[in-house]
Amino acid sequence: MSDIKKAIIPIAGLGTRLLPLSKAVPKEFLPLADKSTIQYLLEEARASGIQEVVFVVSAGKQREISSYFNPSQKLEKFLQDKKKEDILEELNQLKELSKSITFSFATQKEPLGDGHAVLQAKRYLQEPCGVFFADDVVDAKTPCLTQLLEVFQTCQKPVIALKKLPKEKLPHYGVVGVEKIASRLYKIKEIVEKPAVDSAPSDLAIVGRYVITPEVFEFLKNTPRNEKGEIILAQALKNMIQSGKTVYGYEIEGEWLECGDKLRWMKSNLYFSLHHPSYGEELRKFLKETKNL
């Protein structure tokens, strides 16, 4: 469907909204049901044909991804002796997920912001690309990024996942202004760091799916720190439009589901349960059993 084959995915943040979970477990590989969060975005990832994986990692992260994606003879023979198949088969998904696709690694060494991330792994890079933040799983028939190639196949300009949310919840995301093109098609004329609600410019806050071009590595290079001595994406990418250039938003379908607190990341963790579909009717009679409680 494209040509786009690699995609970004940073996860060198500290995690605090989440700890003391995120100082033992790595935000990413908390579990939705019964996958980790970073399982998710690259069945995502290799769904939307993408072949390669830059992962932008803290000191240590490097270790726990491989740890987590490479296969493990001596465990995998233990569950053989002991005739667990059916476990014996979800290591074997695990490990397809990760024979499907490539690994590269990038340092960040200080958090300085996700558009500081996106930038160190531009040496892996010279053509367009996904970008994925973990904060944000994506609950679709079609998958979320495959939605945004669709996009760019025929644009061949950056585009950013939308959501429309009530005006009430506004504040808290990145809101965009917009021409509309077509149907869930825009074309973005402004990005507003958490508005207030009355000067909200639309009700489409921006998901955390991206594909961008070799363009906006550029942008990035040249966007200052913000007042927290960070580099913004939506700030390169609102850089980008105020200087004439074209971005453009899709409105996607499916489930937004959010990961980056302790509240939100409950939220999908349930979501997922209850969807599971193993235990998920089990669950939900469960929960109907003990709705008193």
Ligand code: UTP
Given for the second form:
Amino acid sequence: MSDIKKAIIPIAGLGTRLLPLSKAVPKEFLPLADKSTIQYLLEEARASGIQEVVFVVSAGKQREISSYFNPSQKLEKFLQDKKKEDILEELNQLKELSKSITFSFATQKEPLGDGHAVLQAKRYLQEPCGVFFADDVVDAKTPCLTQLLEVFQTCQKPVIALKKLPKEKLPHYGVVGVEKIASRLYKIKEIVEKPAVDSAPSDLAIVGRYVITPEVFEFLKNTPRNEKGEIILAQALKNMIQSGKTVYGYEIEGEWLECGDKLRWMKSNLYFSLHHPSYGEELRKFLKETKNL
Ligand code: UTP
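Just the form predicted on its own so far, so send over the form predicted in complex with this ligand.
Next comes the full complex, and the chain you just saw is listed first.
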């Protein structure tokens, strides 16, 4: 087990790509099969040994997190009285999950970028920590954060999760230039945001999962806003590399399921639905039998 016990989950973004749905349902609460995205992230955090999560929230989101994760005695009693044991069991699993992790909250008053959001959590963290972007769920035998923590244990430097993508997809992602160190492990040489197909420095894209050190906060503080007026974590890491600091990248094992826009979220929802232990088989049958598909 790693020494890292804390993680930041910034959830103060506006989720504009998922409008109008995200007006009423914050994107972290959209379902992937029958669980919210945020539940997958917390399950990964717990499985990676995280004991405290600092959520960076915009107005109102702390209440939404609490109402999803805090147990409701009234609801539990209702389900007990109605003998709805299976639903009660699902709620118990959620209760166990939230009992195993302490929640803290930092506020981001304005959506000034993912890096600005991470910086708001600084007062809770004097030590290295994990970072989860809520757009990215990874289905893996070894939890994604655990994979990064194993790298951190030996290198004690920031680590970025990476995934190989087909060339034509790279212009939609942050892409890294690298020096290979070992199987799946790279020293990052440069970070290029949304490169043109022919100028991508490699086929390795950045996944929203990181291990960061306190030094990253110092670079975030000094990272200027970009043309959209935002402070971006990847830019702060790029500045670190340019000033001679070492940042590692690890090509994670597992399936990267994205949820940041409608098509990606629909694909991820389909993936988890079709793999669902109770409903997957029936859903596959439905797809085969439905004539108009
Ligand atoms: P995204 O890049 O997906 O931005 O954020 P977004 O604002 O949520 O969504 P769009 O682009 O408008 O559709 C990546 C992660 O960083 C958080 C998001 O909540 C998400 O977990 N974030 C982003 C913040 O907490 N604050 C911000 O200002 C921006």
